[in-house]
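The chain that follows stands alone, in the form predicted alone, written as structure tokens.
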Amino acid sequence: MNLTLKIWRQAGPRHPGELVTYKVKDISEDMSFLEMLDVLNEELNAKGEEPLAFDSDCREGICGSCGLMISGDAHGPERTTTCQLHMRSFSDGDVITVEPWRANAFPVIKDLVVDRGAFDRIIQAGGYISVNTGSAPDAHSTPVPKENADRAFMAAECIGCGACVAACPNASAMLFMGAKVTHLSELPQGQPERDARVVSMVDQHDHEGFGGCTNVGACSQACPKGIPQDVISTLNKDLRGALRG
């Protein structure tokens, strides 16, 4: 498989990018995106130009590290995260566009490598649980109804890959941030804070610059763990709830 990339390269935070084109050849459509871009790098490194600068680290679509914006959508043509995405998922001769991921929260540090620390400051804002601490509890001394315990599994399923951001046309984390209060709201051991949680994680969103939700759904339709729009409704009333209260 031949292909013509069209690829982001942007030597700092302060210099200006622009596309550059490169060709790849004998591409194998068992190759994985990334395994795509290793082999990019090794003809740079080969010729004695500059390796393209991308992120990754499991590629096992665990660590949420990979996030690519793949002509015009965030990780790709499939739902799934860049790493998990193979070369099958395009034709020989195909031009593809590579960016990172677009927002003003997601600075870009150097070509596709943004800096995603929002969503750190995002989560730290939550702050802690609250725990008691020592021996095991026993198995049942603290019952969780199968509902909330599934729902809270579903939404601890996002890796934080921006994904979601990158996809809403208001660069919002909400989806992000919906996912990480409804993980912890739906268990006991989520309440004693849970007012605090929502209003500082929530403030801290807007410090970060990112913008406003407007149930446009993009951000769940390009999740790669399928995280639901709903869960962003959870955060609304969880909101109004402290704000009332």
The other form holds:
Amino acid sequence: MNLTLKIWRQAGPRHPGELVTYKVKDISEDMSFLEMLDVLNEELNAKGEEPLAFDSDCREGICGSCGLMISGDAHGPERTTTCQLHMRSFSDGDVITVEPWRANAFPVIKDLVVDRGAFDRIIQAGGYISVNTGSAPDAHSTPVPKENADRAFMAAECIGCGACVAACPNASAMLFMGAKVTHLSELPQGQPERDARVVSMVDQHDHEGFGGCTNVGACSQACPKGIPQDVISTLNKDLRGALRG
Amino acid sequence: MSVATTTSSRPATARRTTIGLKILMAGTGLVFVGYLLLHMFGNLKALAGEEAFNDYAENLRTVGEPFLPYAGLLWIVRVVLLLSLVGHAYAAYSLWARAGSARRTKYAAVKTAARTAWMRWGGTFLLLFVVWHLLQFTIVKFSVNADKQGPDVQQNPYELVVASFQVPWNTLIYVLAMVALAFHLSHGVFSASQTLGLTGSAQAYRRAKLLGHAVAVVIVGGFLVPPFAILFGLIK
Ligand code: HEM
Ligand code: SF4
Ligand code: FES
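How about the form predicted together with its partner chain, since we already have the form predicted alone?
Full complex below, order starting with the chain above.
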């Protein structure tokens, strides 16, 4: 298929950027979206032009580094990561706009690459449990009811891709934080630091410049892992608990 | 660019966070819902005729006597509502401003966020309506009906209501406000449940969504009955 791409090009963090139009030809529908961009980059290289910068690592939907805004949809029209999005989701002759995640807390480094360090700092602020190191404890030394284990595993699926922030009308990171907080709050190991964790993480979130949540759910719709909005409820409940404590 | 590259240095407190503001918005919003249910019930008394309606209005002023002075409870409710409105609007506009600056470079290919815009612009419209509504029926008590003027109308709550809603443009303003209210409540009630952390399972989440729609239909439906009954001459 032949496509017209309008891609955000920006030389560096402090440079102005703009959408630049490219044509690509004979794209196979079995290619992933990133492979299609690889094809474009080979053509740009051959012409001696600066290739397009975009992030990717695993290319199998588990590392979370490949986020792109594709014609207004985070990770494109399917509920998956950009690396797992196939060109059969598009039609011959389509015009596709490709932009980086837009949030002040995710500054553009170059072209489509943004700095998601804000997520790391939110995790550093409290998204962990403190344990004594040593030999691993026996697997059954702390029993966890199945329901809690299931919900913790569901929340732990978050890969930190940032699509929730990119899709949110307020550029809020509540779904990401909700997933992280729920993951630990469902487990016995997460209890001792439960109050302090949520306060520090939300405080860091606000400090990074993310917006507040309006509970409209654009995040969950965009999330490649299908993290549901109810994790934000758990986050809010934990914060309310900390407010009392 | 106001991009943080450091960890926050001020001591973290739960109250100062954006979620703290949301909890304020949810709490005050639920105060409004409770009040609106009572207010709607009172309005429906208009269907029972002049005496029932005016008695109800007078009873609002004498309830709690002799422990409370005349109109004592009414004033308590007014103060609570006013403080709630200030808190609600403060939280709404702070978060609105924050959202505006959280994404300074906009997307070229945009997906609209209709519900968020409805809450903010619809809420602002409701605020203006509340001012208009209070001037009309509580503070100035003016009649917009050219045929019905004077103290007999202004000092008689039932007459003033009937006179006002016989005027189509006045009823239209009211209906528009009710449409805005329906949207505000159907998302707002769900959103408040979520903000207060009451929707932490898929089932509770679905129930809160349903509850939001139900509250909106009941309140707005109830509020629309008397004005339409007056406009179409069922109540004179
Ligand atoms: C001053 C003008 C107003 C503005 C700008 C405004 C805006 C908002 C916003 C942005 C929300 C939050 C939606 C969300 O983030 O999830 C909200 C919630 C709500 N509002 Fe308003 N509103 C206003 C006035 C009113 C009035 C007059 C009422 C009552 C008649 C009302 C009732 C509610 C309720 C029940 C909620 C749910 C609480 C929540 O979502 O946390 N609002 N409002
Ligand atoms: S919650 Fe979903 S969209 Fe957000 S960072 Fe995690 S995986 Fe990505
Ligand atoms: S490259 Fe790892 S999730 Fe897409």
